[in-house]
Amino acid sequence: MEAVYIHIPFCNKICSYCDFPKVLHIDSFVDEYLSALQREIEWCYDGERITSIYVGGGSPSSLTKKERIKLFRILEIFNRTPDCEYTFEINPQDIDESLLDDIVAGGVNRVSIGIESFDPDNLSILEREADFKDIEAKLKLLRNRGIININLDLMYAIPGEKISTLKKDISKLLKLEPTHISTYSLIIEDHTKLKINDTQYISEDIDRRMYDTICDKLERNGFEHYEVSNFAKPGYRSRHNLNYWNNGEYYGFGLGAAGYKDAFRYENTKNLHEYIAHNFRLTENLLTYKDQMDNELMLGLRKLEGIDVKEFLIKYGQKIEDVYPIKELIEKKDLIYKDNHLYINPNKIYVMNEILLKLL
């Protein structure tokens, strides 16, 4: 056990694309909440040491001054490792020095900000805000507070972009001088605004092409692409994915979170009150020794560089090509097998999905 989610699922405003479990801020409401997120903490948490923590939404920054206090105090109860990697969820609007103070002061040295686009037509279909000049002064602030480690989240495949807006949104990104950057294909979900609306998606060959812009820019300018959706600057992986990626166990406390511990994984109710109420879980599955072995697949098979296949076998007792069709993808050039690692072929990670059901 290394890492720790925590969902605050407050916001000041709630996006049409949004499906995580959120509410719109109300002051009662936050402080039973904290509270009971704090219950749930002392009833699970084993004493662990920590290396990393990650505290996302719903909107982490939309917590009042004495809110976030009280949520910082909470999570004084980890044992976290003296480099643990800290992350807080940002909206840019909610920038100021009284934040700042208080997320410097609870240890967090990591940050993540929803940016998604800069263009107007698209935030205004997101229901988002983001002006360059006021972000770009935001992250001065940031950084001189000693947060150098930003990421910044980038949205593409929006109904009605072009190629051409995506490359300005990159551009600008790029200008503001992230540490990493998460992309993500506008993902239409039920429940959501635009789903209600009958949104539709923009076509697969342009999403394709858009996908393939992002990685070619983002490379030349830097990044190493380690993950399907993430790039960073050398030294500046999340850890905290890269924990979620290499199957290993975590925490997720708060509203709707899933953990993985002692080989169940587990999901929290979505309905506040219930978890105000202290029933935190909604499903508890232990996994076999097949489904773990599975979802090492899957997971590992996200990042560029693939499975270690050694520590396959010593992990799991039993050579990965004993248990999966790997030698047939590997002579269609679906796979590569290089330097004790198993990864998807580089020109075909957009369609990784369609060879994880041929391994699956």
Contents of the next structure:
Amino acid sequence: MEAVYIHIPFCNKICSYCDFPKVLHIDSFVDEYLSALQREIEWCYDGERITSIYVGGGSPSSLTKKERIKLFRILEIFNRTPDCEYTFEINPQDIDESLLDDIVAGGVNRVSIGIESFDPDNLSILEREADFKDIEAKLKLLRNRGIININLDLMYAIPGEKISTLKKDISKLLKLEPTHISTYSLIIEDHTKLKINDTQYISEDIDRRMYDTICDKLERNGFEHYEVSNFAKPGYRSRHNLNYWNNGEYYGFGLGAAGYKDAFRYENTKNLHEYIAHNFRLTENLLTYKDQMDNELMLGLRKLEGIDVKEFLIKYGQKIEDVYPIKELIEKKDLIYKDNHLYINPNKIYVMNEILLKLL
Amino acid sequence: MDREHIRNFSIIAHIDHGKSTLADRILELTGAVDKHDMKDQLLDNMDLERERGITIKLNAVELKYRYNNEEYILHLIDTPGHVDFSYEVSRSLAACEGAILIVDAAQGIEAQTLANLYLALNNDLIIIPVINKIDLPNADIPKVKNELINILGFREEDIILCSGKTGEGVKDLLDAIITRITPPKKSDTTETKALIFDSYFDSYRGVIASVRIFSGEIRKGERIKMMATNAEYEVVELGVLTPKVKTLDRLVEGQVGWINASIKTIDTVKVGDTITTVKNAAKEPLPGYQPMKPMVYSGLFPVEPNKFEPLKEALEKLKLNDASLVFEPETSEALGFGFRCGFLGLLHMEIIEERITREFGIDIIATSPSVIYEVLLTNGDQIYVDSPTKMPDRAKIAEIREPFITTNIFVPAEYIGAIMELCQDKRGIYKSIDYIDENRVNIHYDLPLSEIVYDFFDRLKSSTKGYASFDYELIGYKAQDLVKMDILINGETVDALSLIVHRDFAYQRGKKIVSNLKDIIPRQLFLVPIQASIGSKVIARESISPMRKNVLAKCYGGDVSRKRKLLEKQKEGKKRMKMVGSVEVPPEAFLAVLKTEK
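Structure of the form predicted together with the partner chain, please, following the form predicted on its own?
Okay, now the whole complex, with that chain kicking things off.
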């Protein structure tokens, strides 16, 4: 056990596409919520050394100073390794000296900022704001405080978006010199404002062209494409997220958080009142051996370098080729087996579900 | 009950002319059913019949009616109205001495009225012409009377006016049944002979046979023999339908009823066979029926391969009371194991398919229907081909002949142009137009049956705003310039998609089919060409672009379980796909050949 996810479900504003558990920031709830969070952590955390913490949301940066200080005090409980990756999700609008004081004092060394787009049309559909100049200035403040590991989110395939719009977004993003870029095509999830308004997906062909554009541009600017939707400068891959894709175990604390420990996958309630009443768990499922292996495949093949076949053998006591019909797929060049790694043909990573369906 | 007081009759009518409602009224008036027990269209037993408002399977009920202070027994044997089921009609007519011909007071006579009337006349039945629905505000009684007199040759004084809805005139009709229809003929033998005109399978009691006793009698507990199969059984119970099940001690000459002899093997009871008793055995069976030859063939394949056996059982059970259904095992490279089935017509096919799905819970893929071709080979042999896949090599064929029909298309005169255009499109040969009155005509064309199978009804309906009524009669085979067209998906010929087309129409059809397939088959990981070809010559081509995206865009810690479920769901969706080479093809694709609208 090495990774911890903390969910802060409060926001000052709700985006049209968001399906994470979240509520508008109401002061009275936050304090009770943080107390419940503390209780959950105390009950469950077994004191292992922690190599990554990720505080996400919602908008963790929407907390007031007082709440923030309480949160960091709660998170002090974790036995962090000296090189622990400690990520905090931030809205650019929320960055000020006071926030920086607290996160630096709390030990945060990586920041993830959801920019998504700079294009006014895109932003209006997503119901978000992003001002390039402002963000540029805010990033400077971060770097001045020693936080140089910065992830920026980029969203594409937004209804009406053109390739030229995306190219502009990418250029601006690169100009901000992040160490990491997470990017994904818009998903119209159930119960989001977009879904309710019957928003339609952009065509499959344009979506793919956009993806190819992103991969091409980012790789040419020194980013390594290491997961379907993630790019990093050398040495800056997200340790926290890699743990997910390595099918590693992790704690998930907070409203709607999910965790994976001792072969159990669990999910917390998404009802704030239930959570505050300390009824944390919604479901708990013991995974069979096969489930674990299936997940290993579904997650591991998201990485461009794929699955370490020797580690698979050590972990499950079985050769991957004895469990899954990979031979045929290798012949068809859907999968590649090289240097003890099994990975998806990079040309087919964007249709990898089709390949997974043949394996699982 | 003596023979003189029995009347056996059926009702023949065009769809929607109110046959079932009138039958309900007769049941009510004869006290067979209490008014409060009445549910609409009592004779239509199957859900499918009630939903579609048509009668598929015949039904026989026994009614009591007093006339001149004497009690009579009436056997009402119901008949289906649609042309596809004229076989069923002939079966029921064989058990009758008379028929009521119903014509709608607003619609007048229609194509199917004619067909059924001719069948009744061929069976030497006494016909009572009835104008029904006289209560309708748009009823035109003088006009319909004229049609009956001028076109069908009835006498005015014989025509009975009635309304199944209000009950007006129904008593006159019942009286006419007694006075005009003759009692069953006295048989010239005392041997026991009962004609099986229908049968059905009851899961508790086994096979129940519907019979008309032509001579002798059958008693409960007696040993009976099926003359065609020599199988012997003991009668467990017998009786009539009133329409409730009523058990009796015996069925006598002239009576129509049912027999339960605890028969478990479906194929020993053949519709058209004669039942006799061991004690009073007949030497010769009754003439029986000529089963109609199936005209339309289609492959039926279970969507799930393990449903082959259940599909076989379903077909056997359906065949029990539908001797016209024929089937034999067929293997398709694309669809696996299934059955090549022969049907009387398209409606018959549709109904069988729907019953398999609905009553037996088996999902099936039906391949596009084909007619039966007469093929003259170069070596002088003549063979019959019921499936494009069975068409011999082109070099061995001297001539292909296909079945032709002649039409009765009843339509308001303003649609003559539309009908002629449609029939020309369908390779029709113009014969004549009869004027029924100044506004309505009966159009006669000779058409290849295969063109009727392919989208004729839909086009007829849309080009006449639904005003046309259509019926046809087979007239024989004609040699035509026909070719086999193959459909190739990713370079592989898909046997289940092959079809026979007229050479002049091949290009147009081929284009349509490949374009339909392009819309139906989802993208694959690779480019999939779809071609239509005659021999080795490709005449139409489309291609399906490779799939560009199928990925879980993001997948982090909180998503794992949900994304797994998403994948499981996609996998479930793939299960219904049929593999054609390495291409996943959805079942709907196999009917793409038929689709014309986009």
